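Taking the form predicted alone, here's one chain by itself in structure tokens.
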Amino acid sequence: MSAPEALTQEQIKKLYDLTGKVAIITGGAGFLGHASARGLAAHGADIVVTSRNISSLEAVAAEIEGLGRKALPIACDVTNEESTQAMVDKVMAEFGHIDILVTCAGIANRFPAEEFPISEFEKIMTANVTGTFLSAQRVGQVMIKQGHGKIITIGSVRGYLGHPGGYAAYGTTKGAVHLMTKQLSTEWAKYHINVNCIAPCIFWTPLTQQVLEDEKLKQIFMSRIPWGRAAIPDDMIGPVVFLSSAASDFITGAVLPVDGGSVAG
């Protein structure tokens, strides 16, 4: 088996060059849907978010052709399955391909566990297991018959770690994100299918404003990130380029994570 042919520099220069792609990323109006949209648009790629509340895209769609890029949004449920399927259909009408699945749809509601109301832990399983799963999967029936496309589903430090702060739900079904994330990889290799994971400390967002702001809260919270600090939307950024880009070519299953050093030790 001969060598393959190294990159010339002109390839090199282009690794992160994301022109002509098209990025879906579901929960595209929350902060880290949101961050994750700017920087791919503002490597080439066009862009379509996803909520269940298309109003709430409105904003997001308007900056990302404001960088001079295709901007769709769609209303979509990621947990049915005729509205995914259809989120994917009138993706596929309007660009005729998917080269990126971004799944940031998600939810985190924390309650002790002795306390955990049943309802709320399967609304909280659906949402991030079930949810993210029929989004690959349906993505991933396009990309299979593509031949390429990037995966990148969204983890957590809690899927690798319990925490006193009411995590049974949410870390539960973050595990499960990761081990699905490298079954999907080891499915759809196959294909060129590269399926990857961030696993994100707490983000300082208004959803957490109310932890972050609560000293106690925040001492139990900061005293397991050596960085010292609560990750922003915009640290994002970087491990979504990369892991849509072709830098990331010869890299699947893997769950990088966004945190500061938390899960070093």
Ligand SMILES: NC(=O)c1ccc[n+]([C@@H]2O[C@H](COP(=O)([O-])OP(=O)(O)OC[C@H]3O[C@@H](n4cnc5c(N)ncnc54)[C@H](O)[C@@H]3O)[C@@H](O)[C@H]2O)c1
The other form holds:
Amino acid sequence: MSAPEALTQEQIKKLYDLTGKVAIITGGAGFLGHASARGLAAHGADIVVTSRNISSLEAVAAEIEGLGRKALPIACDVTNEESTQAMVDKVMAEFGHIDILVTCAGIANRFPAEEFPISEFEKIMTANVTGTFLSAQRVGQVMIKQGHGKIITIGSVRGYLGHPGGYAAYGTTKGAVHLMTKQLSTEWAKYHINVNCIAPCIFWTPLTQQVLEDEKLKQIFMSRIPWGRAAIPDDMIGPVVFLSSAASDFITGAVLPVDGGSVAG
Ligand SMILES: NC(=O)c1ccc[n+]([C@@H]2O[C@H](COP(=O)([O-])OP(=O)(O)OC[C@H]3O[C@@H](n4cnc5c(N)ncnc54)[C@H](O)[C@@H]3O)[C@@H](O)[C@H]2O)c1
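Could you give the coordinates for the form predicted in complex with this ligand, as opposed to the form predicted alone above?
Once more the chain from above appears, this time first in line as the rest of the complex follows.
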């Protein structure tokens, strides 16, 4: 294979341009999904936001349309094969291609490991691991036919490091998502599909409100973040746009911490 030709100045300036791209964001009504949608739309992508409950997507869809982009809200449970396939089919019927997938759907229930109800453990495994795999698989099938695509999974610093806060299931699922990302990246490199993962530290969102209101837990979290603050959803925007764009064409199988330095030391 010969080396690609050098980029022109015009191409370099457009490395982050997503005009004409179609991005699906699972968990699109959530905080990180919403931030990802805003970032991708600002760079020109049309946005498909999915969640189990369609009414939760209306505000995000209206905001994206307000930015002058197309927005398609679709109800989809990422743990259900029929629902996920129907979502992909609907996107293809509407747009005819899928360029970007960001898998933000997930749950994070916590219990002490010794008391963790197995039904809860399985629920978290299904939502975070099976749900990520199923959406990547069904969108991946389209991207394989296209011969290109960008998949961004959402891991966590809990996928690298243990924590006393009851993350036996959540941390396990995020470690699995990190490795799933590497596995898919190696299988699908030949189709020019980039598969990368963003691993955030704790964000200020309702998902983590309970943790951040517990002074003792909050201290533990903050003492582990060299930057000295929790993340905000907008911290996701740059990394999501970068991994969705031509600027990251030679990056695949990476797990990118967005964590104020949490996993650096
Ligand atoms: N908030 C944080 O501090 C933090 C830190 C690290 C990683 N993450 C990860 O980022 C992702 C998004 O988190 P968030 O803070 O935006 O959470 P959020 O609760 O605001 O959003 C998650 C969304 O996923 C949806 N969802 C859950 N199960 C689903 C299913 N089966 N099918 C479809 N949708 C489903 C929920 O309805 C919700 O809208 C999650 O994977 C989470 O684990 C979050």
